[in-house]
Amino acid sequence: MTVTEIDELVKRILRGEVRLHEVEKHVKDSNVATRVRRRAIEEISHLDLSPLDDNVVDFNDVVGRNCENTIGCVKVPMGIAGPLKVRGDHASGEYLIPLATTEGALVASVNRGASAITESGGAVVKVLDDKITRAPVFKTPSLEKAVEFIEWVEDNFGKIKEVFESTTRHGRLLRIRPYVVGRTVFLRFEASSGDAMGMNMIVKATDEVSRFIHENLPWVENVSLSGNLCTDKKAAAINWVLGRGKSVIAEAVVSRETVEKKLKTTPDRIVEVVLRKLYLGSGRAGVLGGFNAHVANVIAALFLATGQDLAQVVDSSHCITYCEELDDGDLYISITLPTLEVGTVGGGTSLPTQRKALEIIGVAGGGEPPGTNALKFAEIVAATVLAGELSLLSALAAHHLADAHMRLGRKK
């Protein structure tokens, strides 16, 4: 498309004649559809948008999968932090760990516990659960046939598996669990999901179910493909019970003599601050899923960094972050995360810079056998957050949190 072209097409879109979501039906190509919309964009808002552009994405591959009526890309820093040793069932060794974020000191943070964790023999981490779940919500004429209809479910589970899994090559329909509320009936779907987080495998399984299930049962409507007990990207309780995607939990020993020496403090301080911020704070502030120091921070800059579906730092910060002194004077510190909703195929995790970050880690892509990669990543993403209380935690018995974010969070 020639320069003339473009120019007239801008010109088309400010005058009304071409909408912003057409501009592929005039160029075919999305890369110079990027570069058209940010130039009508710019005339109307005055403002110069070169800083979105980005020659390392293919907007051709981005249409479509990740993003519409593009305009380009936002750049974020990326630091790395570790190396990281994990000792996990999937992930064994050290790990540099990449995170993308805008707050000064988060990476130097991380990196500090990673440092703190690796010298005092590494995480030890366990997968203990792994499903993802999609729960619709079905109207029946009554109370009655509400229980009919569960009973029906129960009985055809096997036919409802097959047809869940007809549809996907790596998903796995694992059970059902049915809530009733008066008439309405939920069905929450939990299935195992490969290398991917899940969602679009889900989506696609029980909407072919639900189809299933009003041929059998006419009576029966589907009401909507979610019904809000999944839980998704929201917080929610029944995450915080049941889990959903990865339910992690990683733990450390860390000499008493590493605490003071590289953390600036001592045990007995950190164990004070968790019973009294994470436990009796955030209980007093009725926090759900919070009794944890900053587990979002490391979450949302993994989460960025790896391609992962970012509105899941909701569910995925859920976590119990837990300290003590043990008879020998050394630190024991666990985090317990439910709702870890990751995967290293499908969704972000194909775009350039992403897909890079995944091969720092040594996750990119499916895994052999499937769903290996991603238990690999769950048990880092839990072992880097591990890191990430730990050095915060310290820093805040010693009473250094403010000094780091003056020093790396407020250059002049």
Second form
There are 4 protein chains.
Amino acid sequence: MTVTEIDELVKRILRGEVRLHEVEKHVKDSNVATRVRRRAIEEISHLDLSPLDDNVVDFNDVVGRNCENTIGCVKVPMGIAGPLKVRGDHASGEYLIPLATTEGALVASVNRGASAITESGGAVVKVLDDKITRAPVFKTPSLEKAVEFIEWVEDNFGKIKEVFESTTRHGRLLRIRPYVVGRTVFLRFEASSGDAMGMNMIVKATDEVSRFIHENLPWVENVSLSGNLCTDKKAAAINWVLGRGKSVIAEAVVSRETVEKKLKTTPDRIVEVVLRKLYLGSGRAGVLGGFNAHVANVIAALFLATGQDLAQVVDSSHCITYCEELDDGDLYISITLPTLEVGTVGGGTSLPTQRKALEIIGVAGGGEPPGTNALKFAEIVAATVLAGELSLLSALAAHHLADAHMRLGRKK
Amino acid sequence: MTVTEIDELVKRILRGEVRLHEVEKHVKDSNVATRVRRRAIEEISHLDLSPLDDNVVDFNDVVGRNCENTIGCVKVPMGIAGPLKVRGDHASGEYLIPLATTEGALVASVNRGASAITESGGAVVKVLDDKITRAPVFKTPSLEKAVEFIEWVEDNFGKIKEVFESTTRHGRLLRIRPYVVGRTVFLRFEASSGDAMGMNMIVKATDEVSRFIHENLPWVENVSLSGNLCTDKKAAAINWVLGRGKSVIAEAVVSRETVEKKLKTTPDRIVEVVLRKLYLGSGRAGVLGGFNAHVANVIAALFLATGQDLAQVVDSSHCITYCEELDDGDLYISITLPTLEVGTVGGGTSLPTQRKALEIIGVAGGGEPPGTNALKFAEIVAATVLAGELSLLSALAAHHLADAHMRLGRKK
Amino acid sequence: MTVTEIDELVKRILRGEVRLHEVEKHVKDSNVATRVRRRAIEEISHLDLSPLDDNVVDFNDVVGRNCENTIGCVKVPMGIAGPLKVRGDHASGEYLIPLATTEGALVASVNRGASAITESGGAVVKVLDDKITRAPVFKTPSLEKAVEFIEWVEDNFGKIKEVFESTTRHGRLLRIRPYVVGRTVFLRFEASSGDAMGMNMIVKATDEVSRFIHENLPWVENVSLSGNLCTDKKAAAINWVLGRGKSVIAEAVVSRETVEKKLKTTPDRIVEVVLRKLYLGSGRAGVLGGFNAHVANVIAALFLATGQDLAQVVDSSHCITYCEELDDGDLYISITLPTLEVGTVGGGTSLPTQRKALEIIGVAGGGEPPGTNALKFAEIVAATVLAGELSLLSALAAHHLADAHMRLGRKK
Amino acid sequence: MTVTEIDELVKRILRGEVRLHEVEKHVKDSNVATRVRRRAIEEISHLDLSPLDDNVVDFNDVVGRNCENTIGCVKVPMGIAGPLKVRGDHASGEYLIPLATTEGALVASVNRGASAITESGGAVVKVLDDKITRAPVFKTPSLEKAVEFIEWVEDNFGKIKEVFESTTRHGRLLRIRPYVVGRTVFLRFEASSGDAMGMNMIVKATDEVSRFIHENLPWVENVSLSGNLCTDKKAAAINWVLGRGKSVIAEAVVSRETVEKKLKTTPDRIVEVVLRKLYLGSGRAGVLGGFNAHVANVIAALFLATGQDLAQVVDSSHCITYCEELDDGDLYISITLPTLEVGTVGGGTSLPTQRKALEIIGVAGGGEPPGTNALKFAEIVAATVLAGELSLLSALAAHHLADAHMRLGRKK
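Could you please show the structure of the form predicted in complex with another copy of the chain, as a counterpart to the form predicted alone just displayed?
Now the complete complex, all chains and molecules, led by this one.
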């Protein structure tokens, strides 16, 4: 496309003849379309939008996959924490952790926690469960028909599984949990999804199954492909109780010496903060899954750096953090994440910078066998959360939080 | 710094003589330090990290404010939705909405909703409350002393307010809500914070007040500067009930014609989805504040684009979405956000691309008078959430979700 | 025991030589002991306690089973509602429902609802699940040992089941759900319990299993026989999501004529109340399982009349009530109770008056086969809850609540 | 009424000419009506219902106040615990506590806890807040009108208060908290209610205010007198956060010697149970307000004995129990009840046996000045809850629970 043609298109937008989301109808190349939209907005808003420009993102890969009506890129600083020693079933060794954030002190804090854990022998991590879920909602004529429906689903699980899996390469249907409210029926599909987080897969598969159900039971009406019992991107008891994504636990024993020298406090001071802040405080606040210090900070920074779905920070950050002083005076610390939704393929993971972040951790792309890369990543995420909790709890116990915020979170 | 000096520093890192977070001790310029770290990781991990490079971010502005141990930037595609007509007390007119996301279909969906709302006359928006909160936790000798403490706080509110406000230019202490559990006391400070989201301000101010308390009541021990009754970045009933950040409501009446022609469904179909998915489904799932379709998606994309704190997507996405068919057949839709934590100054808002996103909306920097820019922004965020809800609910009602996901969320 | 001996014993109590709970050491007959304690308190407090006297309760049956340190009986008025037509799998026919309450208007309200349902053909009821649960909590040396423990439990389920069932005649172990938090392990035992509510049974059985575990895995320490993941007598998401006791649903279609003539309102008015009160209101209030009008009232009155555990009103009253206007103008109403904890044997069910209440319903004692009486009872409870919801929602819709309360809840 | 007349009436019931709830139309005396209904049911069901007979309850006092369609009384054993030493602002001294229950071991357990607390100097108790609430729900034409409405309410608080208080002798309107969801408005009225629990009072008063609102703002439609933001008899975050009824805290320091000798365990064992069961367990279970051992048991038994509203056990049993080992080795224990709904007048408190229970405690009837008796009662309830928690936690720590249940909860 010539410069003149671009200019002409921008003018047509300004004249209202072409709308911003219609640019791709006139230019095939999404990089050019992105520039055209940016130029048009510059004219409309009298702004210089050149910072949004990006020289590594090919918008032809982006549009139709990750974003529409593109006008450029937002750029968020990425810092590095670690090395962090992890002793999981899939991750074993020391890892560098990229974190993208605009919150001063966060990277430094995780880095300090990682250092304390690593010098104490590392974080032990276990993945206890792994599944993605989606729950369409159906309307039936009556309670009796609702019960007939869920019995039919149970009886035909094999056939449903076949239909489900015909739409996906790596997805495997594990279980269907029915929920009935009067004559309304929700089916919560639980599936494994290889190295992908799995929402795209399961949307397609449950849609196909819904069609299959309707063919066989015409009196069952699919009201909505999602009935919010999934539950995606909301704080929900069902996820907290049944898990979603990876259910992961990490622990470490940090020597008293490390606590005192590196973290500038003592195990019993940390235990005191855990007790009054995480249990009495969170309990009194009526949290759902929020018995922790700042897990959402670490999850958000890791998710952003590695191309995860940022809206899933809502559910993925549910966590109970626990500390006790052991008989020998060392500090025991664990974090329990029942609903960590992560993947190493799909979503934003293939974007250039996000891919690099995954490569730094060593978990980019699909694993061999499929699923193992996502499991390895989940273990490293959990260990990083552990580091973040250890460091902030120590800072609170040592009354250093405000100081750190002042020093690192604000420009003088 | 010469190339040779840089090479030398990278080698020292590789030899373990300099650690990654110590680079700034050797190079003052954080842009150079960022490059040094990136080079070192390239050597360690055998990666080409050039995509992380960035030509608009000055890391000297970043380090010491937004991020440490920087190695570059993550880049997320930004799309544009709108124009969206907003009829608020602060925002009035049509706005372009930048959204940064890697989830295909999201921008297109919000765009469609914005178009439907705009052609129906726009979204009416009201901000009902505005405050940031922080709740330190204290230990007292006994229940009787705990009661004495909170009575002292009440009696000395004026003096405490003075101490609080001595640390901040725009922060104003509004109220202190005491919570007592046995002999443990939490004070939930509520403050206005001008155009900033306010966490940095309130951390500093409550720290100062804690010191003041200890000077006057030496038997009151400050256990932790945050006692989780704040509650920051966790799903918490206390925020849902009392509000945090901006409490905002948006509504629109969308003509039946628009629903049918643009959204390809009918008002009663949308109402049916709202009833069974948002109320029966979310109720059965045991959500906290999650009576909506996908508010977290819109909040996350807007927060990322405009430099908000991404971990606050957790609380800020709490929402009840509501629809009804009016007597004349039009669709009434509202969204209610009790805990929207946003700002137009501070945090990541001054980073180059984020600043541009705020400028596109027309809310960059401080308002005149202070606070009005953040209020205007909150109204536009709420209207955008309304657009996102309207569009997804319509897609679900029309059974287009899976199709859209397949078309826009995956590359053929 | 002679009157003189009784007098002497009372005097010794007054002199502090015998404490109130030691009376049975001096008199074997608990009826006499009850009278002695009552006499002593009359002397201490200068009261006439003769109303506490009771001529049908044999305290020798009570002490050592239902109550200690007995001084008599509390007496609560019992009213009768019904006949209520029930169409369940176990209950089929018209039933009279005894309700014990001190809240004016309650019995009349349930009676009115029962009448409306019965004349519309009755309530269809289904029991979807049935189990009692108990979750002891264990401490293990480390996360790795915690995982080893739960794997051992899975591998040895057959043997555990044997140990469990060796302690009980009707209890059957159905499933064990492990929950791990760091190195702390909770095992949620799910068991069927015949016609009993089952808590006594499962306490004994899990205690035996805990011993068995400790014998085999000496490094597993049983911290507490209940770890609150049971969850008994607290509002808990785990019950709401997984169910506890009976999971029961009841529905009815009430003709428009009945709604208008008997309930003095219209289906759309009722639907409006359901929408704004039960969903918007309860949602905004942040309820756990409380999407209903006054289920706890009905459950409490039925539980008290029939000798159920009154503290379980807390969990058993969780309910979603749902209404819609059908195409033909009739009213559809359903109630969904996931956690109804009831029994027809054990607990207070064998006390004379409570037994009579169960007999009036026709469900006293054990069923044939075992468990069927409790299932029948659960169906009737659900139908009664349906009647209560229908009636109160109608009263609210017709703005008759305050009037009824004034007329029936207060003496002129 | 002659025996023949009674016989005739029973026959007319059996012939379907008179319905059970119509008996009072034929006999004025409710004692006779009660007997007539009982006789009829005996005929219908072939049962001997004489145990339901009662010689102290005058059903003429009951019908029209506490119960309709009466057929007699349910009788529940009442035991006595204590003396329990209480050091409150209203209760001061040693109290005997009547508990009505069918759960074996409960009275003995509370008694043991009371003894331990009393010999350690008693329970310190504080009431921090006191109010009853009711929240009608209104529909307005639009969000803008909703905001206009709540501003009107704020501006006219004085006049509203006048209208409210014109309907009640002891009720005082304290505050109105508005909640807006789209164009739906909830007004949460908070009022003091003297010695009554207050629901009857506040229903009448808010009904009057609703009328007043409608007169002044005809475009405000009252949808329902209760909008579930009250929240009555449901587990609701709004009560947990804002309180309802009395907000009471009790604490005790129990000497290590008492813990060891009387409670057969050690402070650190109790602390361990509290940590893993009450915080990790309840947290993992997703409780709302359920961070305790068995508060609902004690509340239910006290409520039943003293004529409180049993459905309010649901909210009144919300509690955080907390323990720690003090430096000198003694045990610190506290319980925190934010939502204790109790009264000493109204409801079931004037029934003969319930009145006696209140007299035993020393809190029957209205206080001088009004309200002080209910406050005194609330303090004693809290102290009793403390005793119950201490005893059960000790039993769990000592692994005596199953034993006690077997010994006291079952007949050999």
